[in-house]
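A lone chain, given as structure tokens: the form predicted on its own.
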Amino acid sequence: MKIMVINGSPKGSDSNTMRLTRAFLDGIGESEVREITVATSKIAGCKGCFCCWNKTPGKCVISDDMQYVIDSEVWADVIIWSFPLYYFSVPGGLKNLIDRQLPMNLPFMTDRTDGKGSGSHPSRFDMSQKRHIVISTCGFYSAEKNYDSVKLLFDHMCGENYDIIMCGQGELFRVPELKSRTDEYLDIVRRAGEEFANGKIKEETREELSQLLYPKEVFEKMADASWGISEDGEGKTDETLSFTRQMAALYNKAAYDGKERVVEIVYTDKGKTYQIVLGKEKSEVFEGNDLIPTTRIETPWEVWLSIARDEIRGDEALMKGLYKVTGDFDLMIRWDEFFGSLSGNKEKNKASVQTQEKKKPSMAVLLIPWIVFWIAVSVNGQTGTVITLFVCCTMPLLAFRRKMTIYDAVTFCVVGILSAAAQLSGYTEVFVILGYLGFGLMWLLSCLTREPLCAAYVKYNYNGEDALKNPIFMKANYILAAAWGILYVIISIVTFFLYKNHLQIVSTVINNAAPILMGVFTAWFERWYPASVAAGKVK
């Protein structure tokens, strides 16, 4: 496929619209591309002399880069018109280029049959099989009702033989702090390019392309704050205040849970303190520290910017002690819910898609075979082993709607083998003890993998696979997996000595009480450890 890209943005290669165009080309795949950047080309305005019609047919008397444009349009299979909306039309330089296409037409009058005007001029070249696509961004919250003149222009130029991608909120594509959201949109544009190459852009893709990056009120608050000037348009505002206001504009009021929060941000190297009040209907930014904060963030300005730009993960920076958080740490855990992309974090969306087909794993699936084995075999060796084997065989069927982990599979296999061995040997007490030991070793050995046992189940509560990149989450889970593993290894040793001294009742009490206490510890540790790391108390 031969593609001619006409970049009509005065910003040249740094154009926001060209970000969309490059994504579209990525979707199309391997092709031969010619590109002209109007801003850096020599294309004078049309003189209206009509020499290209009668004195030098098909050739303009102005000698500049326009001849290359015409030759490339004739050469191409696809012509991509890439430009931002300027005063509800195309930028001036691009309008010059469009005017200078006059040599491509013959001077004779013809009727139009497509209803796009009352008359036309026949093309000097066979352009009937050319495909055109218009890709454009604008600075309004929506493209809707702002492109009327552009559509009329291309209706006359291309008839019905063109497609269009129009995106409002175009300036957001150059904001590093919003990259996760704009990348989502670029992925849709990439998909549109792939579909275009295969015939046509699907309706569902068009629908996704027409959706807003952010709701109107959120975008307009961010846009207003981004200029860094006072409301009267005269004075400048501090960059930290402008940024904090933009961040506050991202507040998702749907995350409000009845609890009004005051987030205090202290830019330690700038000597600036701001408080963001997160209420039921909106967020507000105040300078100073007059209110009592519920969550306090102390951070160097550059660190906070790096986190916002996805140059460093926030949890990683927290683990390294690059900034501190005190107060209600729940806000930090739910940060994306309060301030993240309103369409959803990409990794979170992936996890959601994965778990739509099957429900997330449940630790009950892992625990039930072990518990049945320990209890049933202890009560009656022969009958208990049969019951346990039945549970191991039926549990996968009962849990077929759930996503299974490697630890579920290991459990079914190990418990099944222990039950069969106990049934055949008759040494039920020995295999009960081995069961406690095996359970503990499974926890401990999981600490040698990239996903400790507990993380395999709880990661879905923390953005799925993305949680495995969170050093605080991972360290907490490695500690807990090691603690549970050590507990059950100790239980197996204690049980051995108690059984040996015929103290089965004492063993039963200990074996039930110890996990309950460890469960209480786990619940406490899950809250205490992240908050302590955030406050710089532990590493």
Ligand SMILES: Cc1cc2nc3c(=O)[nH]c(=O)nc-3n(C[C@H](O)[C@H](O)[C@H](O)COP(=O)(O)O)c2cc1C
The other form holds:
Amino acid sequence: MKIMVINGSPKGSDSNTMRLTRAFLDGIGESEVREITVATSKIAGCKGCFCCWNKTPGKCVISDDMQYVIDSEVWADVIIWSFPLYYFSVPGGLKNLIDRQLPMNLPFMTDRTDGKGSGSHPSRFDMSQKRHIVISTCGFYSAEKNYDSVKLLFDHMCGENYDIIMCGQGELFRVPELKSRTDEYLDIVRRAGEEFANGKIKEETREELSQLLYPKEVFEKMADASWGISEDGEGKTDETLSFTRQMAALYNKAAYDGKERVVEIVYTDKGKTYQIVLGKEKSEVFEGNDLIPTTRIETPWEVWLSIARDEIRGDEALMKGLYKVTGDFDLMIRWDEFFGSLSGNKEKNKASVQTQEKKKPSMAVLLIPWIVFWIAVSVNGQTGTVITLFVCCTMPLLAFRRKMTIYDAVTFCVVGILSAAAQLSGYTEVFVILGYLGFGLMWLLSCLTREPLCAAYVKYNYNGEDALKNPIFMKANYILAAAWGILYVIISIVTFFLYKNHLQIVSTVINNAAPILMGVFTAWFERWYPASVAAGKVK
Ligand SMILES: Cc1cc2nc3c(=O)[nH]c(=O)nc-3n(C[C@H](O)[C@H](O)[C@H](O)COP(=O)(O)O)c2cc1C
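Next up, the form predicted in complex with the named molecule in place of the form predicted on its own?
Full complex below, order starting with the chain above.
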């Protein structure tokens, strides 16, 4: 496919719109591309002399880059018109280029039969098979109702033969801190390119392209703050203030849970402190520290910027001690919910919620066979082993709604084998002790893998697979898995000695009390450890 791209942005290669156009070309794939950048080309305004119609037919009296444009339009199969919306129309340079297409027409009057106007001039070239695509960004929150003139212009120029992608909030494409959201949009544009190459852009894709990048009020608050000027339009505001305001604008009020939060952010190297109040209806930024903060973040300015730009993960920076958090750490865990990429794409949000709701494993599926084994076999060796075997066989069926982990599978096999061996040999006490040892070793060995046992279950409460990239989450889980492993290895040794000395009752007390205490420790540690790392108290 031969493609001609006309980049009509006065910003040339730095154009927001060209980011969409490049994604679209990416989607089209293998093709021959000629690109003309109006801003860096010599294309003068039309003189209106009509020489290209009478004195030098098909040739303009002005000798500049326009001849190359016309040759390329004739050469191409697809013409991409890429430009920003300027005063509800095309930028001036591009309008010059459009006017200078006059030599492409013959002067004769013909009727227009498609209802687009009262008259027409026949084309000097056969342009009937050319496909045009208009790609444009604009600065308002939505493209809706701003493109009337553009659409009319292209209706006249191309008739039915063009497609259009228009996107509001265009300036966001150059904001590194919002890349995760704008990249989502560029992915849809890429898909549109792919579909265009295969015939035409699908309706669903068109629908997705028309979704807002951010909701109107979020975008407008962010856009207003981005100029970094005071409300009277005269003075400059500090860059830290305008950045903090933009961050606050991203507040997702749906995350409000009845508790008003005050996030205090201290840019340690800039000597600036701001407080963001996260309320039921909105967020508000205040300078200074007059309110009592619920969460306090102390960070060098550059570190905070790097995190916002996804150059470094927030949790990783925290682990490395690059910034500190004190107070309510829950906000940090739920950060994405409060300030994350507020996708305007509702369908996608729905889809991601559905993905989150997909099957999750349950620790109960793992624990029940072990607990049944220890209790039932201790109470009655013969019947206990049969009950345990029954549980091991039926558990996978009963838990069909749950995702099965490798540790569930190991449990069913190991507990099943231990029960069968206890049943056949009659040495139930030996196998109960081996059970404790096996359970402990399973936890310990999981520490040698990339996903310690508890992480395989708990990660679903912390963004699923993404949690495995979170060093704080991982370290906490390795520590907990090791602690549980060591506890059960110790329990197996203690039980061995207690059984040897016929102190079964003592063993029952210890074997039940120890995991309860360990459970309490786990619940406390899960909260304490991340908060202590965040406060810089623990490495
Ligand atoms: C002179 C001028 C006029 C503009 N007129 C409009 C407009 O009428 N409507 C609109 O939504 N955005 C308008 N904008 C904003 C641009 O369309 C927007 O910033 C666009 O994303 C720039 O794209 P580019 O980087 O590809 O040039 C205007 C910008 C400038 C500089």
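What you are looking at is a predicted structure, and each value in this text was computed from that prediction instead of being measured. Positions refer to the first chain, counted from 1. If you superpose the two forms and keep the largest set of C-alpha atoms that fall within 1.5 Å, you have the rigid core.
- Relative to the superposed core, K320 shifts its CA atom by less than 2 Å between these two forms.
- F50 is not among the residues whose C-alpha shifts by 2 Å or more between these two forms once the rigid core is aligned; its shift stays under 2 Å.
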